[in-house]
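In structure tokens, one chain follows: the form predicted alone.
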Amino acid sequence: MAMSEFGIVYAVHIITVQFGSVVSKVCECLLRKGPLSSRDISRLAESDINHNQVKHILYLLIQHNCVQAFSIEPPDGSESKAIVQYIVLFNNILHRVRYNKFSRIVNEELGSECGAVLDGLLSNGRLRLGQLIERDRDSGKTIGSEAIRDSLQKLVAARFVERIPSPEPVLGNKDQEPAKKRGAKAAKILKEPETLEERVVEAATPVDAIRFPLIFEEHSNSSLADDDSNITEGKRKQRDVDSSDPSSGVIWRPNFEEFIHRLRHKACVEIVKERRDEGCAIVLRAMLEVGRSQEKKVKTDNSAPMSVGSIYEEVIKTEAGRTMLQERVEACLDQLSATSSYLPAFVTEMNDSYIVDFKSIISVAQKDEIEAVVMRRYGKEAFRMFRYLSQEGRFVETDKIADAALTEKKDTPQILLKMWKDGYLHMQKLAITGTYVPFLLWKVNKLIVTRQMLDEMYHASLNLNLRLAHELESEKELLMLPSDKLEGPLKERVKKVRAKRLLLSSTMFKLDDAIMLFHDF
């Protein structure tokens, strides 16, 4: 989806915040240029940044996965070298705000020494196991080499944290590749990137194999480790970081994507908890840990098909799911796969399998949340003109909306329009022989409308960001003062400025959240 007008602002915002003005320039410059070359950087950046100076900014935005190094293979024939061009991940910077999630789910699910391993990643971009081990040595709260070793294998294991991507791939020239013929059902399946963005990561994206390496164990069964017990502590600390350990080469960054995928599982099962009840979630849930490991991206609008058996085993690993049986769990997979005039079915069953429809689930979600803005803004009557287009799918006749949404016909046409105006809806005209008063029909067309909402959350986002900055910066002294000076109405004023901080920073939480269910899933 194209970046829009806001989804920029944002983007710079946070890099200023984060890596100061100078910095969010040239991240600026890539965001409303595109790729370019650092000469052109320099020469397009408004700011007064020589070209050594963006290089290293340039270094800077990739050790942190804001920025990916690419070229394009020149045409046959052609003398000239493939140029260096920079091309921003805006995916990346929005998830710089989200590391406090990352955080969480790698704590709940791996326990709290892979989450210091994380932070570590997330914090510096970019390490090698010896570095990791070199930070844990300088911070307070030392958990040990063997520790972080063991930390980093199953962070690797877990796909949480992978091997860096090839730092500058070259991608072959469009204009010169063959047209391939395709049938009906390979096109379905082989679908083109959309974005050059996309294009660059997936060329960068090394194989399975290289990308999460098994070298941790390789080395786990090396004479260096079954002469373990024979080693000094010195000589341990020497060899942890030594060259010849096949796992201290290789760099290391958090893998954005898998955190994504578990955020969108979670707020699936979240959907589907809402709308059916805590069965149906928990099957769902099971079907989700079945299928992981076949589903290649983020996106997939289905699941691979699975067993009744297969659900009901992952059913019971869990405490919940220990109390149903497998009549209850085939009732659920029944309840699934019911549609409704309200609700589409979220579960596909196809010869005696079951497969997840993600793009149900998320459809809904993202349904509910865009009818609730119109209802908020524009009032009931809107909400059931826009909700009659949703499900219409076409455009459809003044007088007929006014009939289905049961309101007044002279009232209809402004509200409608008020709507086109703000990007709502889809508005054609049609010219009638012998009338002056052109015949409008209306439609909802679904992209356009998330744009239009993106590109509001992202406002939102920077207002809201901006808001608390300004807050925190007003009552900087105040927060500074030691407990013991706070009394009467000074202890007052700081509770209600951290009551104020705490609303701000679970409001920003949420619209991200938001955000994600349009942009990410």
Contents of the next structure:
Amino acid sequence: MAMSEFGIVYAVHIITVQFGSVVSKVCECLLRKGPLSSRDISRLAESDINHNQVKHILYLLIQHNCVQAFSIEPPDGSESKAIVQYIVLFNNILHRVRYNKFSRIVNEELGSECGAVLDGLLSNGRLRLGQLIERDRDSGKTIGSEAIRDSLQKLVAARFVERIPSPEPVLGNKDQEPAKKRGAKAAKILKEPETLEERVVEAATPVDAIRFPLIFEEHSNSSLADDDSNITEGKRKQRDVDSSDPSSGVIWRPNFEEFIHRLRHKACVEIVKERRDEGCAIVLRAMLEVGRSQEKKVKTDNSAPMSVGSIYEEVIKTEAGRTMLQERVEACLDQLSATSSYLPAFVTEMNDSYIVDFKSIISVAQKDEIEAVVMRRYGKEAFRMFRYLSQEGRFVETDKIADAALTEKKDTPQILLKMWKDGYLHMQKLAITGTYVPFLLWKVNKLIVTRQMLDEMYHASLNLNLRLAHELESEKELLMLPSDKLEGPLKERVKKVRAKRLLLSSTMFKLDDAIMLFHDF
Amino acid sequence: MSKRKRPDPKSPGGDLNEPHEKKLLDLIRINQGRGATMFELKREKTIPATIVTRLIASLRKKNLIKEVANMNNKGVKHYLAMEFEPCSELTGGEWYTDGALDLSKIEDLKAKCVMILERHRQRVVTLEVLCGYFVKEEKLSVDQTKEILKNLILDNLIMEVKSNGMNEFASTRIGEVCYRLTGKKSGNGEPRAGAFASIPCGVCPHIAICSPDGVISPTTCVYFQKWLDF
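The form predicted alone done, now the form predicted together with the partner chain:
Below is the entire complex, every chain and molecule, led by the chain shown above.
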């Protein structure tokens, strides 16, 4: 999805808070103008940043996985050299506010030692095993180099950590690709054209065997993979900005894709628990475990098919599912496959196999979020109209909407116009000969509404951050005093500030879940 | 010999205008319950525009047509043939009385429907049973009953399901349309409160003009102030 204005402003704020305003100027330049070379960045960035400073900033942003370098192969026969450009990885910037969610997953699944190793990678961006061991040695609670190595191995096996991507992949020149003849069948299953960011990330990502090696080599051979030899579109390149440590060893970084994958699964189980019951949630969790290894991408629409037997085997492995009989599991599957005007089916039954419909589950939660805003912002008449138009999925004329929603015909246009002005409805005018005024037609376009809501949620996240900073700043001196020495009104004030901080932080946490629901899931 | 009075050429229903009058009446009749407006009739090329007003007056005097105001635009009059009732486009529909929506009647009917479903909250209630009640007790038509049910679905208070003949559908035919309450009252889950809708920005009417350094900003926002004043 293209970046919205407040998406950019929010991302710039995250970088400013964590790295300072000079770094965020470079980031903002890339966010607003797209991929650029380092010379273009120093020319176009809004501050006076010289070329050397730009290079160091880019090094820092690459270290923290916020920027990826790449180049495009010059056209055949051309004598020009490929220029290295830098593309900002918007998703990875947003992930920076979710690190505690990622940590929690690892701590729960693999234990605190793995959690500590992951925290090291999250705070430093990317590290070698040697650096992780050094970091552990310098910390207060050391766990030893063997434990660090084992933990790293477990993290890689679980795909929470990966080898860093290729530093400067070379993309083929798209104009020069031969036009492929497509048959009618191929035309129907045409993939959506990839964005440049997707092409760059795909080109930089090594094959799984290299990305998640099963056997660890501490030195030499494995480190060659961090040079350019694993580029999928590959050529070796003289690097414009040197991002790797000169000492040998594989460089590791967190694999954000896998964390989002897990969070998506977790969100689906939560949605099913809220909209069905605990039993259905247990069954769904088991289905997700069964099908996980076969899911090739995060935003997959459906799981692989699975039998009742394999689902039941997984259910009884868990403490909560141990007491469930197969009959109960089958009843839950029936419930999950049921459809009504209230809920779509979450699971599809096909030839005695069951398939999880991720798209359906996620869309229910998205619908709840959107409709909650419509209800609270525009009122219950607008809520009915919005739901009616969402169900119809086409343009409908004003009077018909009024009839369906049972609202006064003279009040209906104003309500619809309010939603349209804020980008929640699509409107078209239809002039018909013989009528005094043109007909107004209205429609809910889910893509447009989603984009609008996302932009507003980025805006709200930014606002919550700024308000929290403001609240803490205004009581900065009070908060510096030792709290056990405070009494009376001062103690009350400190309590109040802490309560505000808790409210604002927990709200940001939940709002970020909603952002992932629309952007990442 | 008695003098025969010459017919008055200006009198309505005079022979001169008879064919045009009939044509006008036919045009109005074709549109049945919607009729036609003065503007539409004057646009007709087969009848001179200058005499349409007079012809309309003549037809009204002869009780062959009637005038009905468009409830959406009271200034616009439609002319209908006497044998037709005005369509819902003009009157607003069955829920309109004298051009106004009978909101209290609608809310009352919706509340009664919810009460019936609450009494049967462990089971479902068929469309047939609901129509039976509303047609007999509330004097509604089947279509009006369905409109009330559709409206309650839009309110997310009830849901429509198709019977599978088992469990709570045990006393219904397979495939029969049934209704039940949504939400915890009937053992179903509830929609989320909405993370975004639960914060001031989510419901703020001024979010489009709010900015970090603007007149409306998160640090000066009164809605934030109220929300944090607990």
